[in-house]
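Here you get one chain, nothing else, as structure tokens; it is the form predicted alone.
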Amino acid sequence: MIKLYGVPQSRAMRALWMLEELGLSYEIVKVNFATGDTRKPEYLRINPNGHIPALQDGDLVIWESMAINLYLARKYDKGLWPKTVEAEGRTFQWSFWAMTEAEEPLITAIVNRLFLAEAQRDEKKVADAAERFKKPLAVLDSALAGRPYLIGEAFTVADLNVCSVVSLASMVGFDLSGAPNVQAWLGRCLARPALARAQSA
């Protein structure tokens, strides 16, 4: 049985989505960063970084949400893994890009809009994050011009990984109207039945 450590209201959601896309049996082991679970010795033996998610598949323990998804898509491929080495390269590119270029401004905005106490929130940081998000948003919109998905005609792990980050923009009300290709692509990705199943897990 595959075990996923985390809670749905975290980066564990993208791994849940992948598990549902692949139709795998799994157990969610509730580990919540908000209650200090990730700093307990028993969890630090699983992920010494003290973050969620982590995944246990037999004897393998793997952490980092994007790495988990790439591993699952490749090992249990149901059409989500790219078919060529070139497409693999682009899959890695987009997965890493989501973390290095797109996620930080979104997380900054989420923290200052939703997580911090009212007195600690800083709308200037949100405005700056929204401005900085425009560049990766434009890059993604250009990449999606004339194609339904990032690697071609079909939904793949690249789309799941990038969508799991970029879709956070709706939580903080970032304006996506200048990126119609991204809006249409998000609509296709977010309508997948596996995501709905993951959200109700």
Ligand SMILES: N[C@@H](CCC(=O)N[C@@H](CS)C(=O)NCC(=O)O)C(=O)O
The other form holds:
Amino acid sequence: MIKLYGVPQSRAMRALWMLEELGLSYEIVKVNFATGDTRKPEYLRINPNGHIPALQDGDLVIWESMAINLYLARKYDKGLWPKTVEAEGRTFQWSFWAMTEAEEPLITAIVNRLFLAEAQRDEKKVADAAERFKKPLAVLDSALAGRPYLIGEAFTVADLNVCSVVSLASMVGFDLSGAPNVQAWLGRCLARPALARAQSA
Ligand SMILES: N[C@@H](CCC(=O)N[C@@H](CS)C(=O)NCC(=O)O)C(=O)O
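Form predicted together with this ligand structure, per the form predicted alone context:
Everything in the complex follows now, all chains and molecules, and the chain you saw is the first one.
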């Protein structure tokens, strides 16, 4: 049985969403970043970085949320894995892009709005992050012009990975009104029944 280490209220939600898309049996091993579980020696043996999620599938232990999803989508292909090498390239591109270009400003804003103790929060960092997020948002909006999904006509792992990052914008109320293609695409991705199942897992 596949084991997913983490809690749903974290980046582990991305992997949960993928597991549900693929209809796989899995067990959630509760490791909570908020209570110090990620620093315990037994968890550091699973992920020496001390982060969730991590996934165990047979002898394989794999961490990094995007890598977990790329692995699952390819291994247990149910149509979410791209069909050509070129489309694979684009899938890697968008997954790495989500982590390197889009995620940081979103996480900075979430941490400073919601996670830090009141006295440590910094609204200036939130405003700066909102400004910096405009660039990747515009890139994504133009990539989605005239197309329903990032790769071809159907929802794939690339959409899941990017949506799981970009949709964090709603947690901090970032303005997406200048990105109508992103808004429409988010609506399509977030309506996936598998996501609703993951959210109630
Ligand atoms: N790049 C990693 C980041 C994972 C990460 O930072 N997860 C957070 C929870 S959302 C965490 O485990 N934080 C605990 C800590 O840093 O101690 C991924 O995408 O899997």
